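The chain that follows stands alone, in the form predicted on its own, written as structure tokens.
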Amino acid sequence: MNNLRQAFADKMIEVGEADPNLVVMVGDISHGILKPFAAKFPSRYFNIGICEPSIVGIAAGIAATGLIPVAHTIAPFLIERSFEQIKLDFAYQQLGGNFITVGGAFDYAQLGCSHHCYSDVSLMCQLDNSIVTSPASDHEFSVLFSQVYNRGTINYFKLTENPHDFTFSNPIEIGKAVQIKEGTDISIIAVGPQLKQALVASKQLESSGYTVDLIYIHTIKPFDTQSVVASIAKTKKVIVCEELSAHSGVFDLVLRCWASQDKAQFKQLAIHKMIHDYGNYEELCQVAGLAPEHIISAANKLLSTVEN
């Protein structure tokens, strides 16, 4: 299927037969696919409105009863307008409960700069007790889901509309991160949806002669601080790929990992700047400095540069 709004709905009607707990509201969006679920479950399914910091305060107050609350709408709506309710109302009162958000990056594109979200995951890092994902497969979702979604922690899973199509061989685990491929020469951190235009990357720079260390974050918080060392340690050579925020991303946390280490050499790439453009999410790849050929360049730049 790998289609992640899809796996999110069969997701709830798996998880709310086996858990009478679960409650899952919406902010005006995803009514079709979830329509199985509000016919099974009415009493636990509830669509609030365009009223996303409302949609928080509902969902804390049900935490609060002992049941567990699923909040999902459009990225930057449920996360970067309604963050202090959930600074306020959750972490403040030392609730938990789930919040999944479409739309992230700039899947939403054609509805304009509104629509993009790249600081959502910085600002939920910061809140205790927080698990912060960005799963970029069905089946990663609905792992990660059944792992953390009755934790008491505060989640939050960041949903893709362009998902990779890789099949793990490993187990998908919260806070580990997943060896994609390994090699000597070049480490590539690739988060979440950056996974496919890492892969591509990956394979043309094998056809030059280079092996790739490639790994795979899927969990940003608590972030597997032991894998990125191991391999920055084999390559000291590294690119990060992450369609989040220059500012307080997944580099940030790689640089804070190896502060202390042996030299090695960096080179992020992210969204350093707001994107005003419109197109779908390959052209704004490019306009963010993101699709594979950015990647092949600034991994060529590593490669030649001779270490003094």
Given for the second form:
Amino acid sequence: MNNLRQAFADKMIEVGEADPNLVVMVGDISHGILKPFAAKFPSRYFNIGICEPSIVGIAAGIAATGLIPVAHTIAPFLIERSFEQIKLDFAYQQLGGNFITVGGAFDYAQLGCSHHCYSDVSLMCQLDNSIVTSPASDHEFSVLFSQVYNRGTINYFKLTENPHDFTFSNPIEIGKAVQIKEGTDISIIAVGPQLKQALVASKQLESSGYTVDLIYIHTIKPFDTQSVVASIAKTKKVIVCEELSAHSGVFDLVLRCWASQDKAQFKQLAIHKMIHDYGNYEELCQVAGLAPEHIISAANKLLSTVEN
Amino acid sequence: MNQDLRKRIAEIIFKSKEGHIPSSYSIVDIINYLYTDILAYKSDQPQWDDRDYFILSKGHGCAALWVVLEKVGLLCSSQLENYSQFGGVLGGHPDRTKVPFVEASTGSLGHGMPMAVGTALALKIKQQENRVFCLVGDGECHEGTIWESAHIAANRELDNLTVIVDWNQSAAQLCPIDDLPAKWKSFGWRVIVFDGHDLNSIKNAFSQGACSKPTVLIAKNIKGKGVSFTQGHGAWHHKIPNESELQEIFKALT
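Having seen the form predicted on its own, could you give me the form predicted in complex with its partner chain?
Zooming out: every chain and molecule, the one shown earlier first.
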């Protein structure tokens, strides 16, 4: 069973043991599961308090001395609220650090808009020297963190509360998409937790006789243009499923990497407006148009379209 | 009061047509004292591990920093000649990626101090004895991050951190209840109020003994100090002198 927040806590101990430069700071969340880290490395763990912009600024001061900060709290507060600090204190000053959030998209489905966050990924992509990921399994997070945490880059890990539970047979590598299924009728490009919905939809499309080229994206920046272009070249029909703002998400990256190539058809499933509903994750996927049936419906429309 | 440094500030701002003369005149005496008497640094090693850190959080006063760094030999005159010019490294706000000895890029207010708190915290983690000094404006103390990070510094007992507040009444223009010493004291800091233009008063403020709390030195400064018409909170905040005004400034400082 995947639990990315626990995976984060476990990973901090693993890396903290090997690397005395790792410093973990939280904004009064996850302190329970970080107790083992705090007990083991008391001088390198800080529950700073509820002051996210200052957490980021303090993390930059820590980074300026050569230590490696990890700042962790809820996505809307760490990224959207504190974006000027991330932009000026890290990107402008060419400092490296790690930002690990929970509660992205509408993961906190019962808490309302104040705790939703749809633009974190696009904001972090704006920064020079940033690496932006949306791991949706323990394994992915563990591998991706090890690969980049000490590169001196600005690393963003958007941890979902709704992991996909898919087991990868191929190695996970930063900046590389994963080919989940190979097909020629339609491409489905699923970002992070949306792989779960995409797998359900793909199965149903396959039962209708279609073959699906299913591409999984865990790293948004750097974006694996090569894999996406190869998939579109095969199918010329593309659906992008992303729990991100429709105004600046992975769909834009897909269009950009295909620009100037042959004619193809594209459909974006994403978050188009603030979600004021309550409920559970699956219910809000329904509201956002990000449930399996929305993928199937979009696919059927594309598949029924005859090329001119 | 450092008249030659003030003349040099006016000179580079006149030439580049960019800069904040009154803000720079408010803090130049303190920055001069820091670099001549307080900070540990090695002129040939900007990243010397045992150096003291100075962060100018009110970055718009950086003309004062540039002329002091020139005076102590950490910048050369040709760099100041290109201040705020294309191809130069010295701008209207400090950029740590361009200027050796600048520890933090500042400009948007309320950013330097949290970085200073983080640096002081990191030095504690690394068990180093270096000190961290950070200069903030009293207007900058309107920013929430000043008080967020002040709160954290007190709770972490960062006795290696000294904040200097340029208390020149900028804040009082907007918020007349001007009780900065009481505010900092209530946040758990050791508070020392002094005259930031008088050398003996500056010396006394910086020579206080050890204390388990972080220290704030609140400087009763005069914005634009040294030239009657640049003093106060009028049009000179971001005004560039013309030729005759430059001569008036030089005359007042002679």
